[in-house]
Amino acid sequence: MAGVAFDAGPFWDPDADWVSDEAGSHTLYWTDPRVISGSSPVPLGSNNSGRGVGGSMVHFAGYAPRFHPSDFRTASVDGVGADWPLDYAELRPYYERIEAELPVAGEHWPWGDPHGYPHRPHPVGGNGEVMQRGGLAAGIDVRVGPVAIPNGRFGHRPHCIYRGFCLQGCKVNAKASPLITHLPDALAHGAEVRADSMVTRIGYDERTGLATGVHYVRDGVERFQRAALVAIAGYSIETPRLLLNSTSPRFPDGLLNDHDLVGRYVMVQGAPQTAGRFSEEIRMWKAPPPEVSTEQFYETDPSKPYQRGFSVQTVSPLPITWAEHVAAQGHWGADLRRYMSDYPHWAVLGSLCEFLPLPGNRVTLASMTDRFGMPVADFHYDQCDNDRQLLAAAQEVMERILEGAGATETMTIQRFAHLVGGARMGATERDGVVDRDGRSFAVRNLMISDGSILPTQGSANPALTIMALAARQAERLLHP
């Protein structure tokens, strides 16, 4: 039986839509309107949201480490976050095959799990020198990797030309993404994708309890495609809103949402960024953003008030989005040139920050409507002392490898990357909205196969993880 996927963007050609160029790059973001609120708002678009067939992983920085196994049990280990139904040995094969896949290249991983990768490490630009000099310098342990680049031709892709456009998508295909990875196959093997169709409500039989489909529109026309099994990979914003926008006499708090979970425990990694200015010439561009990193500050340091931890790597923003980040210190007019004109001598690190699931931090349906008349999404977010703490101690370390490195001057910017959770996995249905295997509890021929379903965020990129666990429950549909 052949499977049909939606996607609300286009159906992207690298050779023709995609530019070296930031503002060029624009398209490939979801930017339709949302609602942030909250203490702590976090903004959505080009950080956090894709648009288009291939999803985010068109324009992620191509950085695919694991979790660590013990993000599968932070509340039994640390107190803290939740425990996942399933654990880290589980997932292993997936991330080991799912690494061979994209493929990733890196250096021999020392934490959590160690492991090594099916491609040498690429060579290092100024950038990723600058954290290996600092890194020495301030006794911490840095390595090179792991990207989701081949080091080298691999099957018909060319090798990586070091272009450093990775965030506003590869084009020449050398980064991995689902967009040249996975869908090429499954369309040889008879699936469909149908591009610009966007989904705004999922079918439900109120005498089977089973999803009879999904509603879209495409072309301003109203359809419903039929299907026996229905799963969304709208990730962590927009599968809370479909949910809540799937009302029925069964569900009228929305599908899937006995229990108030649908939309709750979404978290961001927070992610400062704190850029260090040099003598020399550092060219931070000349590479794939994230080349050299660092994860030993991921556990929880029994010495620290706070719980869990973070990662650090190099970030490479390029002229845009560092006016935004120098714009962001107060600095304008003149001042403001005068730091763009020095945009070689900077290098800029960036950190992710295991924020933790609060159940405050959710998706709700907004009052007003977007162009196809669905509820836009609300989402509101507040940070807790443990998530301030972690900011705070991550500046301090990538303070500390930039001025072992050489810099005479710093400043961070704070910001938020990557959105996870808002239909989260559990052992019950009061645990979670979906089971170990990412089908729900309540209506069991729908699944949720996309990062909204992870109970925690790790201090880890979380693109690996949600490939792996989509690729174990592939299987597992093969192989009950």
Second form
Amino acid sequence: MAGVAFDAGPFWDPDADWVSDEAGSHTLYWTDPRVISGSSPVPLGSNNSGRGVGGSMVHFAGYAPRFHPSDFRTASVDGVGADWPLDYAELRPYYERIEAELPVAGEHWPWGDPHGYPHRPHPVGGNGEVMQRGGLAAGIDVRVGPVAIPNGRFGHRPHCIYRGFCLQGCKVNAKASPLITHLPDALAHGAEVRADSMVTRIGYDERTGLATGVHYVRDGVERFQRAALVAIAGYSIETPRLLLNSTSPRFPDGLLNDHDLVGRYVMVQGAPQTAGRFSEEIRMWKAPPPEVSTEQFYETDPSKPYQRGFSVQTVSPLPITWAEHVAAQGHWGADLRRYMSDYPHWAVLGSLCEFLPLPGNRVTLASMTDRFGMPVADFHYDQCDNDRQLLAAAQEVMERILEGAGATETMTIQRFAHLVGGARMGATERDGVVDRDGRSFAVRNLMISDGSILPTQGSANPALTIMALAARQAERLLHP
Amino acid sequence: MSALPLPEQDGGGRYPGFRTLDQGPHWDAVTRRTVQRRLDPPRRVGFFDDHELATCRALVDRLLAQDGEPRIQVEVMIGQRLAAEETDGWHYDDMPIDAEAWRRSMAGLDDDARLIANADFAEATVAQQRAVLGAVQDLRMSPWHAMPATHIWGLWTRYAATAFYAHPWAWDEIGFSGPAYPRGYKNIGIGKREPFEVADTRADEDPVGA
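Write the structure block of the form predicted in complex with its partner chain for the protein whose form predicted alone appears above.
Full complex below, order starting with the chain above.
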């Protein structure tokens, strides 16, 4: 059997295509037009959307925590969110496998299902030291890692050089992404990657009820690739958009959309970012931004009025992103320049708050079309009361940590991180677009193999879980 | 030497002698070319006509307090970006696409300036320009020339800060070391510096208390 992977973006050569520079890394992000709407619109692009072979992990920060066992049963246990059609124990072997394959470095992890990591923790920079010092003072348990950067010998992978440009694509090839971890193996075993190929529609045969392949555009020419099995991995915005654009007499409202689930329950994590000012020089841009984190507040605390929780991590913005943080406080002109001149003295923490899956948080098709003539995605987002309570609680914890470390001032901005959901998996076709193995209920040779299938999001960074689910799907395909 | 003029009370001169470009020989060739291009005099701006370019220049000079020479040609970098349709990959549903929003907001600034200064925005005094901008910021979610003021404000500051803090002269005044490949860092942690980094001479100058 032969496999072909399509990517709308280029096949990256990190040495020739990437730069150790913030503004120069613009091409790594999905910047085709998209509309954002709702009472709490979520910016896309550089924040959460990749383009090119390797996907969003090319520019992800590198944090690779597991979800907790409780994430798989929030409806039953916490009365919010949804239960997954599989449990933690079924995913654990794939977590372990991916942690070894990336590999992941970090301290022993005491939260969720306690576990160790294949590589020992990396040394931390100024921002990480601030979080360790503040955690100790505030009585909050913190740990180094887990980050998808080997620490020690691992094949031909060079060691991290602590230059802090993880979000700009790791030119060093130290930080893991499928571009350097799994695709080289796939190519060596006969797989093909067809880059610069934008898939615009999934082919469907009314007579057999099967997917026939993919329609795609390459070099301005529309083409079709036949396939016995199609697996979509366009992530939470593009996967629903592709399905909604693939209409037919059998699926007038979009492929797989029999029960109006395609595009719904998209989630972002509330990611308030709190900065603290120190008289010492922190120089937070040195060392990878993901260094230290805590999951002490991850699960429901019965003494609190809200359900579920949040994690806290170091984030370390580079100058442009830091200027956005300062400008978001309303500073401009001489005021902005004065704040910016103080850059070495600031440490920044970010939270990931488990926003709940809501049916109205969804991707639909806008009236505007892109350069392929394809309607662009409209991403609508509102927050519920539980979401807002988590944001306030997370900010308070970050202020405690920074003040514990000796910060003389703090300032917080509201932002969002990560995307999951939009084509959730479920136990039945009324609960989900796909089943526990990623196979769609409506078209049996069509799968979804990306973050859009997650029913809930926890407060962990989703990359490891998305990879573990894909690894499990692959295993189930080989050994049904 | 090309230090941007920034008065001491606005944070100027905190890292004496620090010059990121001195590290250029230690950067990889691709990154060096990317940074170098920002220093070259622009050949063609694109997108803005001459009048809009002057308006944009006045706008970003006020947003970034660029009140003297040498200066970073932020308005040119923005024009080039808009000509290349290099957006952030999203726009609010209550806003036109970025290029259209820029064009309309340049005209809007002229309208506002004529009301209070009887002159186009670029011809108004610096104080009048600041007053026009302060009024836009104060509108928050209220409409400004049929666009939510907070969204047009966000668009201006995002594009302006992205261009300005991409420039090595801006890095010099904030102590940022710039590109770091393939060299990396050997001294990470609180209070630690590389041999080429320069300590802040006014570490107690907390901007919040300024």
